Structure formats: structure tokens, C-alpha cells
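Heads up, the chain below is alone and in the form predicted on its own; it's given as C-alpha cells.
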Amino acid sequence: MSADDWLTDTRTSYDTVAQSYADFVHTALAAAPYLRSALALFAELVRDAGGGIVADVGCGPGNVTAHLYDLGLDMIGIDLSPAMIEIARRDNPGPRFEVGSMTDLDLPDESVAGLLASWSLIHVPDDVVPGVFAQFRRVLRPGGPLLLGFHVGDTSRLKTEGYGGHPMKVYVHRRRPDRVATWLREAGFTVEAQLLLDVDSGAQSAIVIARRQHA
């Protein structure tokens, strides 16, 4: 596999399942009180840091982007899949949405007040994650908060069928919070909080909140 094959596979897969995925996550936040609380905290941290543009990287159909917009943040949603961005623009008229890749963000240095990647890192290969975190640090203002959500575990599996039964070709990577925290520290972030979700379900997720260091 070439360096960019996973990006092409991810884009094609989510273009294929875009509407089915949007239908699947449409009411997800309503059933996720801990995630809603973490997002409210994130919004507070952004405001306390002075406010400004906030990037939702890997925004999908824009449900989390719109939720944070409704909490008063100046949101821009970015996703690799043009079909996802089309749905996000159609269903969420408030925020801005753009096609883009977290591996090469089309944002100026230190231009965003906060950044989140809500379960959008799960398809990024291990060797690419440090570069993605370097991009996050580059575009964040010093002291700006970062929120990451991801699946917890030690496995990677190839997902060949997705939402609505449509074909996909993406690897789903589960990672331990301590490993993600180590990558963040190496990229120039200070890790401030970790929250485990669905602890007894057998399918744990985690939220990590960090802050871009000033130096």
C-alpha cells in the first residue's frame, strides 16, 4: 500500500456510505450525555481562551459541528469526503464546511482557537498520527484546547461493509489513551484530561482533552 492509499480508500468509502452514515449518527448525541458534557466543557475552554474559529476535523455529516455551533462557537467543519461535506452543508446551515485532509490542513498557522477530532482518527495509520498531531499543533493558537474522541483497544481490523450494508475498505484502529497522550506530548501538547466511556460494554471509547503548549 502506498502512503496515500488509505486516504483514497477512506474518501471513497465514506462517499459511498455518506447518507447512511448521516442517518445513523443523526440522533447519536441525544443518547450520549457524557460526550455532550465533554463538548460543553470544550466550548467553555475555547471561550476562556479568548474565543475564535474552531475546527472540527473529520466532521462527517456535521452533527457535532452543528452542536458546538449551537453552543455559540464559530465552527468550521472539515472532512475528507466531498459527499459528507455536501450533506453537512445541506443539513446544517449555520457552520462553514470544507473538503480537506487532517494530514495537510488548509488553515494558516495559529489560526484556530480550538480543534476537535471526534472519532475521525480511527482510520489513520499509526505512523501517520504524529504528523497529524503536528498539523493540529501548527493551526492551533498557543494555549488552544484540543479534544480527541477514539475507540479504545489494541487491535486494528479491516472494515469491508459499513452503514446501510454498503461496501467499505477502511482499517479501524483502536488505541489506548496513554498511547495517544504520549503522541500528543511529543507533538507539543499538554494533556489535561482523559475520560473512558462505555467502560463495561466491551467496546470502550475515550475522550482526551489537551492544550497546545506555548513554546
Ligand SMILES: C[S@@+](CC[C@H](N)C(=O)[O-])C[C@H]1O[C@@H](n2cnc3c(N)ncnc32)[C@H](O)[C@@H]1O
Second form
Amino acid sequence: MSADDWLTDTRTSYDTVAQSYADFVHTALAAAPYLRSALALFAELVRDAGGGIVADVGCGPGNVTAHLYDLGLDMIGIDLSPAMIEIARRDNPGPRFEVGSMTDLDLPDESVAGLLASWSLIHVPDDVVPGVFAQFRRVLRPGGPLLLGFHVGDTSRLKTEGYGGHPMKVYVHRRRPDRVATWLREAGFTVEAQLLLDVDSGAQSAIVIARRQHA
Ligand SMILES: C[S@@+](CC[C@H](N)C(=O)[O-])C[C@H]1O[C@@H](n2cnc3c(N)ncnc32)[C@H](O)[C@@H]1O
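Since the one above is the form predicted on its own, can you give the form predicted together with the named molecule too?
Zooming out: every chain and molecule, the one shown earlier first.
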């Protein structure tokens, strides 16, 4: 298996489920008060840091991107899956959407005021995460906030179908917030907050907010 097979498999999988995933998350934010609050806090942090372009990396159909746009942020959504980007453009007038990978962001150094990755880092293998965080650090302005949302746990599983029974081939990596925080510190971020979601559900998620260090 070549190093980039996971990227090809992830792109193909999300191209296959793009419309059914969009239908699945269409009303998700309305039922997620803690996530909405974290996004409002993130928007405030971006404004306090001076404002500017904010990148939603792994934006999928763009519902979170559009929510932040409606909160007044200047948004660009980036996703590996061309089908996702097509849907994001169709359904969300306002933000800019581009195909791209978080492993090699087509953005200039220090060009974004804030960056989020909402349940998209979950598909990135452990050995690739430090390189992705180096990309996030490169494109973020010093002092710019970073928001990560991800599934919590210690296991990785191969998802072979999803969102209406469509075939998929993606690994879903669950991680402990402390582990993610360690990777962030090593990449030049200061970790400012961690929020654990669905604590009693047996399927916890976490939101981590960090800030790109100045030096
Ligand atoms: C579970 S969906 C999350 C979508 C959206 N952020 C949300 O919160 O609903 C994961 C998304 O991450 C994207 N993705 C996975 N790996 C990526 C990568 N290396 N670069 C950019 N996007 C990626 C997938 O194409 C998919 O749209």
C-alpha cells in the first residue's frame, strides 16, 4: 500500500456518499447546542485576533462553513472530495469552496486568521497528523485560533459502508484529547480549551481550541 492510498480511498468514499452525507448533516447543527456554542466562541476568538479569512478544512458539504459565514466570518471551505465541494458550492452561497487536502494546503504562509477541522482529522493516520498540524501552523497567522472536533477513544476502525449503505473504505481514528494536545504543542500551538461531548453516550467526541504560537 502506497503512502497516499488512504487519501485516494477517502476521496472516493466521500465522493460516493456526498449527497447522502449532506442530507445526514443538514439539520445536525440545529441539534448540537454545545458545538454551536464552540463555533460562536471560535468566531469571537477570530474577531478578537483581528479577523480575516478563516479556513474550514475537510468542510464536507459546507454546513459548518456556512454557519460560521452567517456568524460574520470570511470563510473558505476546503475538502478532498470534489463531489462534496460541488454540493457545498450549490447549497451555500457566500463562502468560497475549493478542492484540496489538509496534507498540502494550497494557501500562502500566515494567510488565514483562523482554521477549523470539524471531524475531518478523524481520517488522517497517526503518522500523518504531525505533518498536517505543521500545515495548519504554516498557513495560520501568529495568534490565530484553531478549532478541532473529533471522536474520542483509542481505536481505529475501517468503515466499509455508511450514510444509507453506500460502500466506503475509510479508517476512522478515535483519539484522546491529551494525545491531540501533545501533537499540537509539538507543532507550535498553545492549547487553550478542551470540551468533552456526549460524555455518557459511549461515543464521546471532543472539541479542542488551540492558538498558533507567535515564535
Ligand atoms: C466526517 S466528514 C466531516 C465534514 C464536515 N466537516 C462536518 O463537520 O460535517 C469528513 C470530511 O473530511 C474530508 N477529508 C478527509 N480527509 C481529508 C483531507 N486529507 N483533506 C481535506 N479533507 C479531507 C472528507 O472528504 C469529508 O468531507
